[in-house]
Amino acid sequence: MQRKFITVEGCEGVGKSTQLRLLKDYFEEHGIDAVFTREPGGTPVAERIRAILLDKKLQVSPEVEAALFACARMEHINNLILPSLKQGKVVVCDRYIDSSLAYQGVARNLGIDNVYEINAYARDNCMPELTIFIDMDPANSWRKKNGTVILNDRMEGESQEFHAACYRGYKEMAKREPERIISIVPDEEKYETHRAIIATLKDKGII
């Protein structure tokens, strides 16, 4: 049976939440079962990790942060996403490893290299099939078109230029992986970003 593991990645405010919410709309009028989760988190022990990463209250040191993440996403795979895709569901997940290369191996110069490495348990055990990065500059995010900018945790109130290079490091890695990492320029009617996503699990033979 194929594994049926995807990832939706982007920065901040590009309506990545928004599409995972249409296509969870779509799976379920079409029937399909799925499990959709988010990183970090997803169980108990990995959501309690994610309080500590996201608390603005807290400093971390990158090489801290990298290594919970790793430690959150591993929990995630052997409770949820696993289990989940030997009983043969489609997993979806908001986020997952390429998170942790953009976000420390890139903005918190870690290096890519050597984020793999802290995730080698996920590199070697789980990595999705399909991955859809939403391809915008968070210069240009419709939070910022919208006048809206929420900073809930702290990951979102880093500066301008920590997401710069985060969006560089996806770039960076659909750029190294381009069969598994299908970028989408979101279209201002989030409908047609909806269409685009479903044309490409249809392409892929998710759905």
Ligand code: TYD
Contents of the next structure:
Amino acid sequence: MQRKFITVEGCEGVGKSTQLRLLKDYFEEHGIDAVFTREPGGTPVAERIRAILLDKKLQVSPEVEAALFACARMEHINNLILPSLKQGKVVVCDRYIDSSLAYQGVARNLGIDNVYEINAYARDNCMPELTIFIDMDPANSWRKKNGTVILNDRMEGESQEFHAACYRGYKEMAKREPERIISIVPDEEKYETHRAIIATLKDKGII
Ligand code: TYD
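Which structure goes with the form predicted in complex with thymidine-5'-diphosphate, now that we have seen the form predicted alone?
Full assembly next; the chain just shown is listed first.
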């Protein structure tokens, strides 16, 4: 049976959460047995690591940041992702290794290859069958268009340049791994984007 691990990636404020909600509704309506999870997080230990990573009051070096994301990921893989895949479920994860490659690898300047090394466990044991990249420059995000920029956490509070670098990181990853990473340019009409995502999942034999 084909393993069905899907990740959804994109910069802040590009409508990723809305699309995940629509996808969850679609799976429920169609009786598709799926687990929706997110990173960093997904297990009690990983949620604790998340709290450190997103705490605005803490300063964390890029190396430690990358390592903590990778540790949270290892926890998530062993305790939720792989067991769910073994039960034949579809696993949909909101952010995964490509967030580390884009944010820590490119925006934090650690280098994509180095961050892949830090994530060797995920790379060797649990790569997604499909990654949907919501391809929108954060400078044009829906949130900015609507005029409200909410800086909730440590990563969101980073500069515009930082988020532009994340976007460049994603574009580079999409170029490096075109089989796995499918870019979808979001439409202002959210159902259009949703339909494009469903078409991609069908095309890849996930649903
Ligand atoms: P979250 O509130 O979950 O972001 P969003 O709603 O945008 O998905 O916060 C996660 C933040 O952590 C987000 O800014 C992206 C960042 N991140 C990394 O820098 N590296 C990673 O490996 C992951 C998974 C997330």
